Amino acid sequence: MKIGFLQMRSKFGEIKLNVKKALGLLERVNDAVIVLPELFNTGYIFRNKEELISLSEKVPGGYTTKQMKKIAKKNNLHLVFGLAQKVSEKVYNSAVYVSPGGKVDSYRKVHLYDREKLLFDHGRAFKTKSIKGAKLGFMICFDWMFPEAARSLALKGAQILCHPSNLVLPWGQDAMKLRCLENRVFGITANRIGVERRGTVRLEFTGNSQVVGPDGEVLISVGDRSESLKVVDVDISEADDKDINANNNVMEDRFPSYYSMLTRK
């Protein structure tokens, strides 16, 4: 199976421009699972809730999802991309999944980062999606900080962690290597590059998008400057082997009854 990422710059508020750029890059690949960055179509630094609402979209009826469905069908792609999802009076930082056959689903970010907590409503569940030949698990950016997120997805059977991101902290990519190793799954982190400035707020995105294997090894990656679409062929069955050695298995060796404190506030 081919899996990969699209790393790109986004121009704040220019939804059609950002989507057009993504579609142009996606034209280069067929028959693959591709992850795009978090909030790739809008940019990240919203001044206030009103601005966020004005740039949010319904799923599946919004412009971005409709356009992504077209390229998914044309090029036989399974796409995971980030946008601001409007649901009634709420707005979520979501990862949207579209299939070649037009199926649409979404995961709403659980762990909101910094000012996101002032703007977005937070999601309440981790989600997986079965596709032909694999099971995807969805997480977004700052979810990497919480090992419970990746472990929950692995326990749900996820073989590939799809991780749209706008990473600005320096540790996310390395942490995802560990998330993959400790769960023996693949991970696709699609990050932004460039600088975004809005008023007094400035963020520099760290790029370094990557695909990581179940042993924590980086299978493909790029630097922090180039817009890139990268794909690698993987054997998904490797994510079903949870053995560390003849006597240890990352799932069977757990003691869930000892971990009850993890669910306490």
The other form holds:
There are 2 protein chains.
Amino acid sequence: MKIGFLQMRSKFGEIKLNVKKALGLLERVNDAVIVLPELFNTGYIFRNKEELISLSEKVPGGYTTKQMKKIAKKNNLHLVFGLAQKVSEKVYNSAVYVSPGGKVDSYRKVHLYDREKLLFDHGRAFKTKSIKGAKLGFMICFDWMFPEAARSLALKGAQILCHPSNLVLPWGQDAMKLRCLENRVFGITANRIGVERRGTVRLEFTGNSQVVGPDGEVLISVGDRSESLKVVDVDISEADDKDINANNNVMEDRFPSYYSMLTRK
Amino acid sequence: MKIGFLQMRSKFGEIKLNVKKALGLLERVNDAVIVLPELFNTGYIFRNKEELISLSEKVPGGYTTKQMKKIAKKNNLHLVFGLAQKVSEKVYNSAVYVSPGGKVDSYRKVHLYDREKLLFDHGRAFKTKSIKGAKLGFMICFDWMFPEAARSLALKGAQILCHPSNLVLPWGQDAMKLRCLENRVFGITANRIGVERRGTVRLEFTGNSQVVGPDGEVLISVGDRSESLKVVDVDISEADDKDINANNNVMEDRFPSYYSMLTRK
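The form predicted in complex with another copy of the chain is what I need now, so please give it after the form predicted on its own.
So here's everything in the complex, that chain up top.
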């Protein structure tokens, strides 16, 4: 199975321009699972809730999802991309999934980062999606900080962590290597590049999008300069082998009964 | 508070020799928390259960713990060191704690690595210890692989992860940086160096003992060659600050109610 990422710059507020650019890159690939960055269609630094609402979209009815459904169908792609999802009065920082057949689902980011807390509502569940040949798990950017996110997805059977990101902290990509290793799953981190300035806020996105394997090794990556789409052919069943030697299995060796602290506040 | 590690070679089966070497290094330091390697007094590759039993010791009554109590008292040290702990018919891979005042406690390794499973009984709880000015949490070597171990300790209030190790896999030290970062605690990994050969089994221990801070940064480390004792003066209260920006706190931002998978098998 081919899996990969689309790394790009986004221009704040220019949804059609950003989507068009993504579609141009997606034209080049067929028969693959591709992850795009978090909020790839809008940019990141919303001045206030009103601005966020004005740039949010319904799923599946909104412009971005409709466009992505077209290319997914045309090129036989499973796509995972970030957008601001409007659900009645609430707005979520979501990862939308669209299938080649037109199915749509979304994960609403649980662990919101910094000012996102002032703008978005947080999601309330970790989510997986079975597609032909693989089970996807969804997490967004800062979810990497909490080992519970990737672990919950792996325990639900996710074989590939689909991780749309707008990473600005220096540790995210390295952390994902350990998240993949400790759960023995694949991970696709699709990050933005470039600088976004709005008023006094300036953020530099760190690029270095990557696909990581169950051994924690980086299978493909790019730097922090190029807008690109990269895919790698992997054997997804490797994520089902949780053994790390003749006596250890990272899932069977867990002792849930000693982990009771983890579900307490 | 001064915290640090003792990194050394151990000669298999030569308890008195190994303890003597450790004592020689410990003579040079006062008023500190020092972590020693896993099974530092016996070496690691036991041929069978009988050999393990013959090299195991009672705690606090055994030879090694008695010797460590003497130096702890003399130099005002809090020591954490690994040994094979005999408890009636069972043997645990334990981290023993001794205080300057002669108090003794032990943590029994929960996540046993590879052939350890054929030899040792596993522990059944994560453990912390309050000392003057800090709360210690205990984990041993391969416990690093399971994020639940460090997280459980941090949730119990541990400010310093004391991590006696015999690391042979390439990821342990890097993983501990993330364990410290994701929990915003200090971590002391004390590793062995050198090669141990017994029969057909050969293991090379990776050294690179380190003290990591709550930002995931390595505060002190050594390579994989020198037998040495290193300490660094740290402000333990940094581990109480779980904020990473004005809006995020790595503990308060957890959503235990969404983590129910973690306590299921």
